[in-house]
Every structure is written in C-alpha cells, then in structure tokens.
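One chain follows as structure tokens, the form predicted on its own.
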Amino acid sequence: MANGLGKGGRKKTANKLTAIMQVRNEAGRYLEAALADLSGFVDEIVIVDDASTDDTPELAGSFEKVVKLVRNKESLFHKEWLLRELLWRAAEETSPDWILAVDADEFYEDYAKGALRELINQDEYDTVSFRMYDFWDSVTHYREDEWWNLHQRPMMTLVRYLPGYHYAYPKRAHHAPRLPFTYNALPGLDTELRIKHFGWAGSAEERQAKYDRYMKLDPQGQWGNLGHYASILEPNPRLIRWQERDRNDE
C-alpha cells in the first residue's frame, strides 16, 4: 500500500528496531561488547540496570543508541518477572515498531543481523524465533547434550509492538520469559538465523559461581530443573566448534 501500511495497519516499510536489556553487574564482561555490536545493526537500544554496584550504568549511558536507561534502587533479581515488566515499560515509553529482545552476553551471527530489516519490514507475521547456540568454556565452541540443546528448538526474541494489544509476564521469580507469552498467540515465523550465548563461555570457576546462585535462588528446583543445574559441573560437556554461516550456505 502506498502508505506503507499492511494488514491490520502493519507497518511495512521503515520500521524501527529497538534492542531491549536488563543488566546488572556488567561492567567487566561482555556488557561493551555487546552494546558496540547491537550499535551496528538496532535504531535504539532500551536497558533497566537492577540496582549495579558497579560501572554497568555509566558504561550503558556512554552509547548513543541507549536512548533510555533505567536505574533501580533496590534490585528485583528475586522477582524477574517483575524486572521484564519494567523493561517491556520503558520500551513502550519510546514509541518502538519492533522489540529485539538481547541479553548483555549475546551477539547475532552477521549473517542474521543482514536479515534483520526484512524480517521486521513485512506484515505477515508479529514474531521471529532464532536459534540460540551455548557457548562453553570458550567462544569457538557450543555444548549440545542432553540438558544443552536450546538450539535445536527456535526461540522467539523479537516481535511486533501492537499498541493496544494484551500484554503478560507469567509470575515467575526466577527464569521468567524475557518476551510477553501473550505474543505466543500471534502468527510467527521460526528462522534457522543463530545466535551465539556467551554467558557460559568463561571460566569453571564463573560457571560454579552461577550453579551456586541458582541453587541459593531454586534449592527445589520450582522454577527450572536440578538436573539441568547439576549439568553446569559437568567436567567434560560434549562440545562442537562453531562455524560462522554466510548467504552461501543457504
């Protein structure tokens, strides 16, 4: 249409990409990184720091493209989801066309970041799932075993915002979606684009690190799975080198 507008009044051209992220205590891993990367490829970037008491605000603020940063006082990691509720608010306060939904130690293969403005410039679909690959021990290699499989299903980390439209968290403390599960109800497109998750490719210490604050978080396991916990300690996870795609390997 010559307006740009598509079925049900869906923007089909000249869509804004705004990335949103919940951050504490980054300043000294991959918080830069990230921001530099999304820089290159999002319109803006939308971030609530949970209470820092390092420089992860500063280090935030110092990007152009963060054009709104939200700082809590007290921190709300015991009540995640009421921590993506505040961040899905303030995304909303900046008037966004699309969500891309990122954590601080997450970076999109090049080949789908190339893929990103079509993907949001159409109006078929309101939700786009990627493949999100666990990095181990290092960043040339991903886990895949029994309990590290998340990329053989899609993952549904960027969507549509409709004005208007029912909006929900599922009341979970720990391990709370980071979208809407009301957007479940919208027409999607799952993708084979990759995501690469940084978060357990340092050191076994910091990996310890993380198995002790789950189970200090979820002793019981209400709100993820002991043996999925207990896999963080596995001295020799079955790993498999990553290689980059590019259109060629379509």
Partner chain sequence: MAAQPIVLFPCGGWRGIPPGQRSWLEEFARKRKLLALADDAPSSVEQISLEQLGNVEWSSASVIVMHPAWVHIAVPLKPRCLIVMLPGPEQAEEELWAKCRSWLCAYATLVVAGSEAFYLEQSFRRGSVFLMDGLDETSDLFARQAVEWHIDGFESDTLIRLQQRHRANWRQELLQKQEQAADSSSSGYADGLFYHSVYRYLTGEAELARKLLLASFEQMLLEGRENTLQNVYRFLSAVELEQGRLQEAVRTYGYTAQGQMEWGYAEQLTEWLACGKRELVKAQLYALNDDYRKAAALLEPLADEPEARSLLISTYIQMGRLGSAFSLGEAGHLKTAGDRRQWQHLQGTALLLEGKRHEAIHCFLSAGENRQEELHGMIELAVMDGVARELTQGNKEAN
Second form
Amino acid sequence: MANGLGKGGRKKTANKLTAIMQVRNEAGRYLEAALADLSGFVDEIVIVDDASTDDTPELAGSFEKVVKLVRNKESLFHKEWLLRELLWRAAEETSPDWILAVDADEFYEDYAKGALRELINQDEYDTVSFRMYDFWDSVTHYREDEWWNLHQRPMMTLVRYLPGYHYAYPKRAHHAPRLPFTYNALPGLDTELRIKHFGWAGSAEERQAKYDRYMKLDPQGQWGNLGHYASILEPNPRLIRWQERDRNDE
Amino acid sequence: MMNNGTMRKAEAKSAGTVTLLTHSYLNGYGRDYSRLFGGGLERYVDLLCRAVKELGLTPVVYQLTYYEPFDTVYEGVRVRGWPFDAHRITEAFELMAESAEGLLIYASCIWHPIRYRPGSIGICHGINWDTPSLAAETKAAIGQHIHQALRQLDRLVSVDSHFQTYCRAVGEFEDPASITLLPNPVDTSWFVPRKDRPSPDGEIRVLYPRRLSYERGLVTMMLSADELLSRYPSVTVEFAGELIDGSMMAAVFGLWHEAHPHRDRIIHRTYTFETIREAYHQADIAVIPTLFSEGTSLSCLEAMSCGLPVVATNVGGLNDLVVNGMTGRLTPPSAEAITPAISELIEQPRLRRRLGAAARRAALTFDQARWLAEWKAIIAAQLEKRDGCRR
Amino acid sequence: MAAQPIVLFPCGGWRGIPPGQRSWLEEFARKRKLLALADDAPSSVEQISLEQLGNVEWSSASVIVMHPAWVHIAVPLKPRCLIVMLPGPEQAEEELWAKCRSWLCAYATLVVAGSEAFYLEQSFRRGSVFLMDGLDETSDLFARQAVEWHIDGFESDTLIRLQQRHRANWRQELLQKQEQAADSSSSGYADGLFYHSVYRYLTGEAELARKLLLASFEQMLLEGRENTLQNVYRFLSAVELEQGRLQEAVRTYGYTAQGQMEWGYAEQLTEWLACGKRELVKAQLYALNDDYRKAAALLEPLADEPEARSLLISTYIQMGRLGSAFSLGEAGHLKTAGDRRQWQHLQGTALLLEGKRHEAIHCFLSAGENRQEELHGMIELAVMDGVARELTQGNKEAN
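Take the protein just shown as the form predicted on its own and give its structure as the form predicted together with the partner chain.
Up next: the whole complex, starting with the chain shown before.
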C-alpha cells in the first residue's frame, strides 16, 4: 500500500504495544513483579485502580511506563463490565496500536515475549490468543485436571486497536471478558504461546480465602460452577512441572 | 515341445502373416459383422489389408470392440474382436499383441504408453492433442509416450509432416529413418471433377464436407455462414456430415439452424462413403475449418481431387495439402480469417477455377496406387530385416 | 387507460400458481381480460399458446411473469407493463435461474417479491418494488393495490413508501415482542434486527439504522454466528455514507475486507479518497454494499470519465441492466481473451432480451469458438427454451 500501511489500512511496522490492567489491593502480591516484567517488553501501560485501600495506586504510578493511571473513588467490582469499559476507554485515549490485556498476576513466558513484535507487526490478523496456565501452590507447577484445563483452549489477550470499530462488552456483573467481545468477528491468530497465572500459586490459606469469597458471592453457582469451586480445596491435585522455553528456541 | 520340423512350419505360417492391431474396425453391434465403422481409420486399415494381400501375405485384424468378443471373416480377412475397458486401452493392446502372429502393425492409439513387441511397425494418424487449452502436463506426458514408442518400434509411419516434425523435436532415437512420412491416399479415379457447370440459377454452394464436430471447426463454419448468407443472397451452405443425436453439438447446431433468418439456404445432409461424391459435385467451394486434431484430412483430399477450390485452416496435416494461393487457401483457424477467403472465392469465379484445377493436380500426387506401393515397400523391408535377424 | 389484455406467464400451469395469488388473479379475471399461457386455465381465463403470442398487441398489453425462465420470451415482447411476480430464490438456486431472475427484474416495470430478502435485494436495485410474502395482510394489500394501479397506468411511488414504513414498524413490533418475552436467542431475532435496520436505511432513517445494525451485529456474535464482519458489519459503511461520513465509511470497509479482491477494493478506495475522487468512492462503496441503485445514480452524471464509466458498466451488469451496460459502449477493461468471452456472453444475452435471437446466438457462438466449455451460453438458451415450454403445463412441476 502507498503510505506504508497494509491491508485495510493496518500498520505493518513500528506498532506500539500497550498493556492494560485493572487492579484492586494488589500490593504485597505479584503486582510489582508483574509491572517490572511488563516494563521489559511493552511500550506503555494503562491502569485502572478500582478504589484500592492499600498503596496499590502509588506502587503502580511508580513505574515509568505507566502512562495513565485512573483511580476510581468507588469500586465497580459488582459491575465488572463497567470496570472493563472504563479501562478500555482509558486505553483508547492513549492512541494505542496493539493492546495486551493483562491481570496483575500474569506473566508471559520468555518465548512469548520474544515473539510479540513479530506477532503485531503484520496486517493479516487483528487478535492473538494464548494459553493460560494456572500455577498451583508454587511457581514451578501448574494444575491440569477436569476442572483446571484453561490452557487447553485459546484465550484472546492481545488485540489490534481499530479506531472507529464498534467495541462492546456484554452487560454481566462478573466474568466479563477482558476485551470487547466484538473482537470475535475479526480475523485472529491462535498460538501455543503461554502465560503463567500465579493467582493460585500461593498458600493453601490464600486459596481457602478465595474459596470462601466465591461461596459467599455465588452460593448457588449462578456465575460459576459449584464443582469448580469445590475443586479449589482438593488436597492432592494433579500437578505438572513447568518447562521453560528459551527465547531463541525454534 | 515342438521338433524342428513343426517349428519351421509354424514359423513359415506366421512368417506370412501381418497382424494389424486397431481400436476400431468392424461394427460389432447386433453381431452383424458385415460393416465397417465409417471413419478414416477403418478405411485406412481396410486399404492396408489390400496392400498386404498384394504382397502375397495374409492380413489379420485384431480390434477392440464395445460388444462381445468375436472371430469372423470380413472380405477374406480374419477379424478378431476383443472387449475392453475404456480406461485400459494400453493393457488391451498388449493383450492383443500377445496372441498376434507374424509382423505386427500397431495401427492406432500411438499416444498411449503401450509396450510394443520388438520388430514392429506403428502408425500415427495425426496429432490430436494440439489444442491450446489442453494442459501442458498432459502434453508433456504424451510426449514421453511418443518418445518411448520411437525407441521401441522399428518404424513409425506418420500420415502428416506435422507429426514427423513432432517426433524429431520431441524424441531421441537411433535411426532417423525410423520415422517415415506417408500421407493418406485418395482414389483419384473415383473422386474426379464434375463434367459441367455452372448451376442454372446462379447458386453458389459452399460445402462443409465432414462430421459436424467441435474440433472439425463446426462453430467457426456456423459463424462464417452467418456472415456469408447475409452478404450473398445467392450462396447456400451445405453441412455434409453426421451429427450425433443428443450431443452438445447437435443441440447447438439445431438451435442455430432453427433461429436462422436464412435457414432456407442452409442444408444438412448425411452421405455414405459411396455417395459423398455427389456433395462435392454440387459444390463450388469446400471449407475445411479444422480447429485442432487433423492428420491428412481425407475430406480435403477428396474435395481437391474433385477439382474444388478449398479454404482450409493451417492445422495439422492440412498444411501438407494446401499451398496458400496456389492449390487452395490456408488461413488461421477462426471465422474472422476464413470468411474473407471464402468471400473472395465467391466473388471471383476465375479464381475458383484456377485454384480448383491446381487442387486436382496436387491431389494426383496422393493417388492410391502410389500409397499402396509405398506400404508394400515398407512391409517388405521390415520382413527382410526380421528374417535377417533370425539367421 | 388500463393496459389490456393482461397475459400471465405462469410457473407450472395455472395449478402451479401459489393458492393465495391464484384466487386474487381469478378475481382479477372477473374485472379485466386475463389470458394465460397455461393448459389448465379456469373458464374465466382465456388460454393462449406460445405460438399465438404474435397475435397480441403488446404495446398496450400487460404481462405478469412468474418464473425466471420466461425472461427471453417475455422481455422482447416489450409490453406496456412488465410485472414480475416471483417467490424468493431457493436455498441453492441454480446459477442460470439466478441470472435470469436478475435480468427479468431489471427489465420489469414493476417487481413483486415473494420474500423479504428478495424484496430488499431488489429495493437496492430499482424503484417500483413491492413485497407480497403472506406474512402480513396490510403489507400484501399494498402490493396488490400497486399492481392494479400499475396496470391502470398510475404511479405507485407513494405506495412504496407506505409499504416500507409499514414493514419497518411491523418489524419493530415483532422485535419488541421478542425482547419482552426475553426471547432474544430465538432464531430470527438477530436477523430481524438486521432487516429492520435495512428498512430504516431505505426510509432514510440512518441513525436508527445504525443502532439496529450494531445491535444485530452484537446479537449474532453472542450467538456464535460466522462471517458477521462481511454479512452484517460491512453494511455499516453504507449507513455511514448516508450520514455523510465518507472517511469513516472507507475505514469501516477496510476493516471488513478479506481476501485479495476485497483488499484490492479497500486500497482503491483509499487512493481515490486521497485524490479527491469522492463521488467514485461513494459509488464504489454503495456497490460493495449491494446498493447498486445509489451507485448508478452517482455514476451516471460522470459517465464520460473512464473510471466512472467502467464502474457504471459493471454496476449495470450486477443489476441485470444489460441493455444499459452495452449502450455505454465497449469497456476498456477487456484485457484478456477470457474477459472478451465474458463480454460476448453478456452481449449475447442483451441481444436475446431485445428479441434478436439470431444475433444473440452469433455472440454465444463467438464466445465458444475456441473452447467448447464456453458454449454454455447456447446450452443455457436450450434449457431456457425447454423449461419455458414446460411451464405452460399444469400437470407437472417445472424444476
């Protein structure tokens, strides 16, 4: 194409990569490590702090690549779609090219980090999916069984921002998708690149606390599955050792 | 186990036999083996049997048949019919060859990858794969088969220079003489110019003297006829040939004919080999607008022998018969090209007479007697070669 | 002055006419002179054969055509009124009938469509289109009235608007019912939103059309439907054109383009926009959204300009207006032998529709002079002839 743009006006080179994250009381958990990790491979970070009561916002703001930090006075926890929309709109204001939707306890494997630029500097597809692994009780093993197999399905976390495209979130209280679902119509690439999720990697007490919270919020299993919740307490789950891949591996 | 005496007798018997292998000869429909299929190939084989007989040898014909196997005698020649599977012609020929005695002449299907028995002769009746829209891969495969045929056969007889050149350009072979040009014959004593002319009402007849099929340029002729019939009120166009019922060309021709504003000046008739001369005698101009697949066109030869000026396309063996402007007109295969050539002949009776006379003289050099003599020489030479090897 | 007589070209004898229309036509026959090419016509209708067609004074007659195969027989008659009354196409309609249908509708003076999708498609190609699909009595009444007025020589433009608005409101009510019943995932809801959007586009209510379109898009995605980007979202570019947002429209199209051809269009649109060729951009975008009518209207004043003329010719061809395409002369876009053959086919068809059968055959033959497969124009003609003959017979269904 004439002006260096590719098909349909898509940028093929020098795409900016912006990470977006919503946080609430993450200080003391993985936030610092996650932001440090992200700073190593993204260009900008946009964060929405959902009325934290600890020093999460100060921690977030201390990272140079955080170009935008939105602080909610009141929590939108029970209207998750609004929170997602807020984060999205905040990102839109930074003239993004590609957006990586990350949670505060997620870490991309080295191999994936190395592939990212190539993945976004093209004009063939607008979304990229990865495999999310739930680490369990440690940062060396992940869980795989009947209830814990998220990594066997693609998960869209990286998208091209198309100005003027119709973005929408379904109006759900919980488990709103982290990206506008209208991205499902656009051409996408599914990869086997991996993301490490450490939300369940902590102690048994932490997992118990999470279980208690779910049961309090959703005792009838309206939003989630009761069997799934129960499996959190499984004393001897099936764990598989993680094998890291070298960034330059073929 | 035969002793020497029996062996020599068997050899002697088979030594006098020439077996012709062909995919078509007698029409076996209804177990009535009294007729040949009416095409050029069958007439060729028939005439070749005559050449063999004139040498004092015994011709035998092995042919493929759509119907049941048979073993009969036609005009004194033993003919055996072998049923076959349309996709397995190669195997069918090899099977026939196994039972055949004496000198073998493979009279058709040269483009198939047949394993030829050593010491045999093959015949190619023309190139039928010369259409621009046929896949290059197919053409290359055929080239391979021809190349293999040239290596296995002692001699390959070509009815036109087109195929002869093709062999030299595509094949690699030891003996240059193994490809021999022998154009088809015409009976110049039967196909003679008509005695008197012109036709009383000033009608000028343009004749298309062949089967109405796509590769023989039927569409080109129809397009040209549209122009000619509209421009010249005295012109009639005759299509003298078979049209296969229910075929696409039959439907196309029918639609064209029915809707034609000048349909009263369009004739469609079928003739037999015996009666086709009438068509030539009633015509003023013959048109042979072949699109592709033409060896030595018998129609062209017959028309020329009857002293008709011909307009032919520069396809296949037609190039051997017509010298443009001298023995006829030769043009590229399109209505756009043949129409002006035909128009010129319509408008100039003297040109017609001049080209027609030259055509007759040219046809004389394709006379049947000469053809028979050349075949006899080929067969005799091959037999001598084989006997030489045997000693 | 009413166009008389009215000659009916049916789709399988009188019996082949859908029952609802049959009773209406029988009533027609009581008021006016009705002839039919059917061997089983009732006593109130006069039977006529194909051979007798020459006896009718067509310049003052009306024709009602009910099957695409009649196109090459009915159109050349050049009747005063050519009313085309067809059901929507079958799921896997044969290509030949799809083409015939397109040509027939292009040459008609009035089109009555038997399905909504077909109605909307035709509304994007021409005026004087009505819907008669049996789903709503008032709507059908508009269509019947339009036919009668048309035969009587009156314009039916106001009726068109009325029917469109009526259908749009009918759609709206249907959707509201489904929403209230929380019946959002019932099949037809998402499609209903889309159709409603198209109606509002036709009635000039672009903003409402936009809202409905995006709602339809979202609903279809939630239902997991495929190809929503091209089938639904792309139409947003047409809506944006209506709203005067040209750059956004081009951008929207670019997002939906897939495959070499569409990427080519997207690039072309951007180039034209950069050069200031705004009318060309609009026309092309309308055409890419199947709104050929608007495209042609924009291009007609520019027909002297080669790029515009070329686009106008291909637009006319898409619309089935072969005569108009050819009156613009030989297009400069015939680069390959294949292009020329295709042009010859179309030229043959245009001649056929003018009643010049012999000249048409000459074109079809020219197209197939070198390749036998290209003689399909002749074969199609034979099929059309054959089917037309069968359509007069009441005792069998024409395929």
